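The chain that follows stands alone, in the form predicted alone, written as structure tokens.
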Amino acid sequence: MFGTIVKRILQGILVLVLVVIITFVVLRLIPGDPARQMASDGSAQAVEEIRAEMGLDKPIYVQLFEYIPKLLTGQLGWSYFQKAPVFDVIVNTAPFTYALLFSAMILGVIMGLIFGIIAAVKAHTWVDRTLSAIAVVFQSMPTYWVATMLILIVSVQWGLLPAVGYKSPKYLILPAFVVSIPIFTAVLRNVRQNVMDGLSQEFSRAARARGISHITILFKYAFRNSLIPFITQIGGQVGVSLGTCVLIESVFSLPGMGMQILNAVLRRDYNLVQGLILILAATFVLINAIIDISYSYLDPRIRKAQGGL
């Protein structure tokens, strides 16, 4: 069990540190000059002196050398456009990604297991064709035109929610609404599938000839077999619902990571966006390596095989 801890946390520490390197290289070598912009009605002499400044003169690997012991030490560098450090900036809008991400987290996961088991009990019923329909068409509908459809109707029209911007929690619901549609489409085909699978398989039918309730092997045989590949499907949505809180806080104009990026990557601000997708990267990690970690107190025959008691 400790060797498998130890060998995620290195598989992480990998990923990180690719992570760090593509980023930092893609950065600098796509079209843009944030001298430029910080000075652009400025001398090509003042554009010059602001990229000594901001160490923009040295070669590529030369810079990347100089980041990466300051990135050890936990220094991500300083936002030029901000004007404040990195870590600050994170700090300020980090709370606001988050509370998105396990809002639609929590809310993607529930529907997804309600209408799921739904589903699986009622098979090739019309409730089930009905959910797995309802299902197909949400995953189909892009999350930009579900969030600007929400806004006019649910905002504009209707006047029951606020469009843009944060004030109080209540500003979360739409967004969190719209991020946990992918979500739950996924996480009900999953449920639906690998719950009907465990109805079918040798154990469940041996559990009703032995007049065991259809709920008890519904919840303690169908659906706790399911348990790992449900739990892999979570951990898969982690990355895709944080590419989404990207697009849908720019939508929204929610003052989170995902706006910060999208103004540092317009702006050329290196920093703040190697340091913003460092955060987002090592959230996916960290999530993953705990589900992987979590498969052996699941799955007694992984434990087994990994060596645990």
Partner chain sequence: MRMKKKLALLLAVVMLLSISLACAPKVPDSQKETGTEDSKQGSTPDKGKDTLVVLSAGAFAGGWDPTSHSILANKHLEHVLYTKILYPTDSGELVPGLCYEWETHDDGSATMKIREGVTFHDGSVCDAEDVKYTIENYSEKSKPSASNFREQLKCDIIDPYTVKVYPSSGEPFAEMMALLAGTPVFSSERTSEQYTNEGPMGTGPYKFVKFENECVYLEAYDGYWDTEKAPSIKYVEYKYVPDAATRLAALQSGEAHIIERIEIEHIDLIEKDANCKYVEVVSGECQMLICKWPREIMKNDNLRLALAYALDREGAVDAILGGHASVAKGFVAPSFVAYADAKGLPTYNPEKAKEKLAEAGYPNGEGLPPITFTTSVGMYAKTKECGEYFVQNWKDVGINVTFNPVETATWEELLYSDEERAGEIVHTGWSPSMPDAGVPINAHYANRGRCNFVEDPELTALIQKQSRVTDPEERLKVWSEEVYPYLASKCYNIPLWVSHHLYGYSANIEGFVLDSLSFCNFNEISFK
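Next block, the form predicted together with its partner chain, ref. the form predicted alone:
Only one chain is given; partner chains and other molecules are left out.
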């Protein structure tokens, strides 16, 4: 187990180093000038002075060699546009994104588990077909469109929930619901399939023959065996959901990292983009590492293959 953890940590560090370098270089290679963003109609002299102040007049590799040692000491740099340390911007905005991500994950997983199990138990009946159809419909709807429709119906027509910004937890309800939709549909389909497989296995039939109750067979035999693929899928969903958060925060004007990253890319606020991408990548790496480690813990076969107990 210890070896697995060390291996995952090293892999994670390698991923983050690559993310930093790729983000740094790609940002500077794409067209767009942060100095020009600050002084859009400024004279060439004013723009050159801003560029020098930002250190962008130096070659890319020099900028990179100056950036990495600072990064290693925890300095993420200065946001050109916001005139604030990137660290402060992240501290101010990360809570919104994580609150959105985790509430959407919890909502999506709970809904997916409940309806997935119901669909498996009622397999090939109208209940199963209806739930599967709902999953397909939700999966095929673009989240941007769903978000806009929900704003129009829930906020504008019904006046039930606010649509813009953040002042209290109720401002999270609509965006969290939208972000949870892809999670819900993926979990529903996955759980349905795996529980159905579990219920048709020899051990379930044997348990049924021994007179064990249907509920016990469902949860102790079939559902437990579906946990490994389910947990693996959750890891993948974190990455997808982070991407969805970026879009949805912008639609609902939720002042999280997603909205910041979108604006920072448009303004070519290099340091801010780099800092935000690093944090988002670290979140993804960390959650996946936890999931990998947890399923090697949950599945004795994986543990054994990795040389653990």
